[in-house]
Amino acid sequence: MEKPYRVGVRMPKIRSKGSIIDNGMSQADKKARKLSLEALEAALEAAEPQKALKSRITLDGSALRVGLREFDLKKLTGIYVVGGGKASGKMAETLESILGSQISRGIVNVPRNSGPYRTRAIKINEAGHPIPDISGMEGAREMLDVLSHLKESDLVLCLVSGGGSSLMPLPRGEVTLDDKQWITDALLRSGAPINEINTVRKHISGLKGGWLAKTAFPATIINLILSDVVGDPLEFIASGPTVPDSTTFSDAIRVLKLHGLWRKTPPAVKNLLLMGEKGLVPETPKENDEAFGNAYNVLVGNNRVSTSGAYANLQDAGLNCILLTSSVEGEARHVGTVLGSIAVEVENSGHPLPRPCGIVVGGETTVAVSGSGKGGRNQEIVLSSAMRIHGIEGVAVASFNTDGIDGPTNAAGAVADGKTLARSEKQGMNAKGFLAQNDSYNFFSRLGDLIFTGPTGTNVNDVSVIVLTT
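Would you share the structure of the sequence above as one chain, the form predicted on its own?
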C-alpha cells in the first residue's frame, strides 16, 4: 500500500501585525493592539482544519473510525471524496494523509488562488467565490458523476465548509449560471442573513438542499462539516448538500419579496420557484427521504471553537476575560456600536469586567450596502466601534473574518483604538462619511490598520476582540 504523505500544519499569521502595533500612539495603545491581534491569531489556530479533522478520523489497520461510526475497509468497495468550501482543500490534504491510496476517486471545489494543495487521489478544482463561475459548475457536475453509480458497499466522505454554496453551483432546470450569479450578488448586497440566502440557493440548485445525498444513495455518506453559520444549523452550511431541507419553494419566494428582489428576479428563476410552489417541480429532499437513512453528519469545527481559542489566549496573557457570545448577528455597524459601548462601560464603571480585560465576540453580521465605497462587515464593525471608543486610553477593538477575506476586499478585518478618530481627522477623513459610503476599507487603508492574513484555509465566521489595558 502506498504510504500516505504527511501534511505540514501551518496557519497563516497576521502579516500586518507589526505595523498595526506600531500605529499605536502610546505604549498602552500598542499593548492593547498587540494583545487583540495575538488573540485573533489564536482564534485562527483553534480553527485549523487539519487539527479538527484528525480529531474526528482515525485509521487503525483496516478499521476506519469517523466520528462515532466505524468501517471495515476490507468490506468497502470504494471510498469517494467530494465537497467544497474555503477549508475543503486543507481538509482534502488531511484526509489523504490518513487514507492515502485507499481513496478511489475524489474532487473538491476550493476558492481560486487559495492553494496550493498537495493531493493525489482528490482533484482540487479552483472556482469562483463569492460569485459562482463556470469552473465551480463543472466541478459540481463532476461530483455528481462520481456519485451517480455507487453501490451500498461504497463510502462517500463529503468535505463541507463555509463558501460551499457559491463554490458548488449547479443550476436546476432552465436556470442558467448567469441567473445564479445575479441572485447571489443581489442577495449578498441586500444584507439578507445567510439562512435566507441559502434558502433561495437550495431551490435553484441540483446539488444543494440534500440533492447530493440523493445522488449518492444507496452508498453511505459521511458529511464532515466545518461550520460558518451561526448556531450550526446543518441544512444551511454550504446550503446542506447532504442534509434534509426544511425550507420550501414558497420560502424562497418570500425571501426574494422580503428584500425587494422578486420583480427583478430572472424569469427562469421565477418560473422554477412558482412551478415548485404549485407542486409541478419536485421539492428538495425532506427528512423522510430514504437517502438520509445512509447519511451521517459530523461537525468538526465552528465559531465556538475559534472564539474559545481567542479567550484562552487573553486569559493566558493575564487579562480578566469573558467570551460574550459566539452567536452575534445583525447589521455590522450596529454591532460595532454595541462593542464600542461595552468598552466605554468598562472605562466608566469597570463592568462587565475590570481592567485589564479582554472581551471576545463571535458570529456573523451583515451589511446592507447603500454607498459606493469598498469594505467588509468586520471593517464596518471596527469603524463603528472607533466612534464610540474615541478618547479612551489603552483600548483596542479588532475584528476579522477567519477565512482571511472580509467582503470584496483583500483584507481580513481591521483594528481601531481610542485615537483612531483623531488620526483620521489629521488626514482630513470624516469617519461618519466613510461609514455612510460603506468605505471602511479605504478609511483603514489610509491609517495602515487593515488586518492582512491572505486566505487562511478555514472559515468559521468572524471573531471580534475588545482589549483594555492598564
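Could I have the structure of this protein in the form predicted together with another copy of the chain, to go alongside the form predicted on its own above?
Lone chain follows.
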C-alpha cells in the first residue's frame, strides 16, 4: 500500500508524495496537489494556539496587553489561569512562556493523553472527553475554588477551546455527572436544537452560563477563546462560562417538556429546576449582573484565521484567490459537489477566477450516515468533489479537520485531483458506491490519498481548498 500524505506543521512537508506521483499525474496535477496541501499546512499553522495566543497577549516591561486591554503588572495583585478544551493545554504552555512566574496559580482541564504539556505554574488536569468524568469535575471545582476569593486587583485569564463543555463538567446541587450525561444524551437524541440543549445544561451547571465570571467577581476575567463553532457565538462555545445567560429555569423546564423528556428526567434535575423556578436557588447570572462589567471575551482564533492563512499562502504562491466562506454548513457530499462545480466553471469559463487560482472554504459540514463504511466529512467532501472534477487537468481538492481527526478515523482529511476517479476505477473501485456506503476512508486509503496530521492540539473546524494550475 502507498504511503499517505502528511500535513504537519513540524513534520517534513507533504511526506510520501513521491510514492504516488507516477500514477498518471501530469506536472500540472502534481503542482496543484502540492499547492493545495501547502495551503492546508498554512491553515493549520495559522490556527496553532501558540501563534493565535501570542498575537493577542504581549508583555512589554510591566505592561501586559490582552486583546484591547492593558494592565500594569505592578498594580495587579495576582494572575490566575483556568479553562478547558482540546487546545487549552497548548494555550497554557504559551501563556506561561509569556507570563512565566507572574502567574499566581492556574489549572486547566485537557483531554486525557493529549499531552505532555510543559507548564510549572499552571496545573494540567487530564479529564474525560467527549464523555465527562470525575477528574473533569474535580478540576472544574478547583477552578471555582481558585476564583472564589479574588480581589478587584486580581486578573483571571480563562483559556477556552472546543470540547471545553465536556471537559469542565460541574453539576449543580444534588445533580450527578450521570444525570447531566443522561440529559445531554436525551436532548441530543430528541433532535433539540443546540440553544435549547444549552438552556437546560446551563441551569444544571455550576460553571457554565456565566457562573465562572460571577465567581471571579470582583476580579477582572478575560476569556481567551479558540472557537470551534461556526460563526463564533460566545454563548455556545463551552456553553458560555463568562457570558450572561438569557434563559431561565422555566425555559429549561419548558424545553424538557417540549421534547417529551420531563417525566423521565432524573429526580435531582427536576428538583433543582423546580426550586429554581420558585426562586429557591439563584438564577444563572443575567446581563445586568455587575460581574459582566469586569468580564471580557477575546477571540484568539477561529476558522477565519485558519482559512485566511490558507488564502494568504495561495496568494503568496502567485495564485488568484478567493476566500469563499469560513462559515460553510450543509451536508458534506453536497458541499463537495458545489466545490467541484466551481472548479468545472474555472475550467470552462475562467469564472469566478482565471487560472492559476485557489478557492478557500472553511466551516463545519455534516454527514447523515446511512452506509456502513468508514469516513469523515472532509473525506466525503473530497470524494464527491473528485467525481465532479473528473477529467480536468491540473486541479486538486484537499480538505481536512484542523484538529487532525476527521470523523471516527485516524485521518485528518483527503486530497484528490482530476484523475483520482480514473485511478480508482483501475483499482476496481466505484466512487459512487463508496460514497453511498459512507466509505470515503477506504476509498482514499487504497489510493494513498488520505491526509494525516496526528492530533494537532488545536480545533477551528474544517478547511477545504481547490487549486487549479496553468
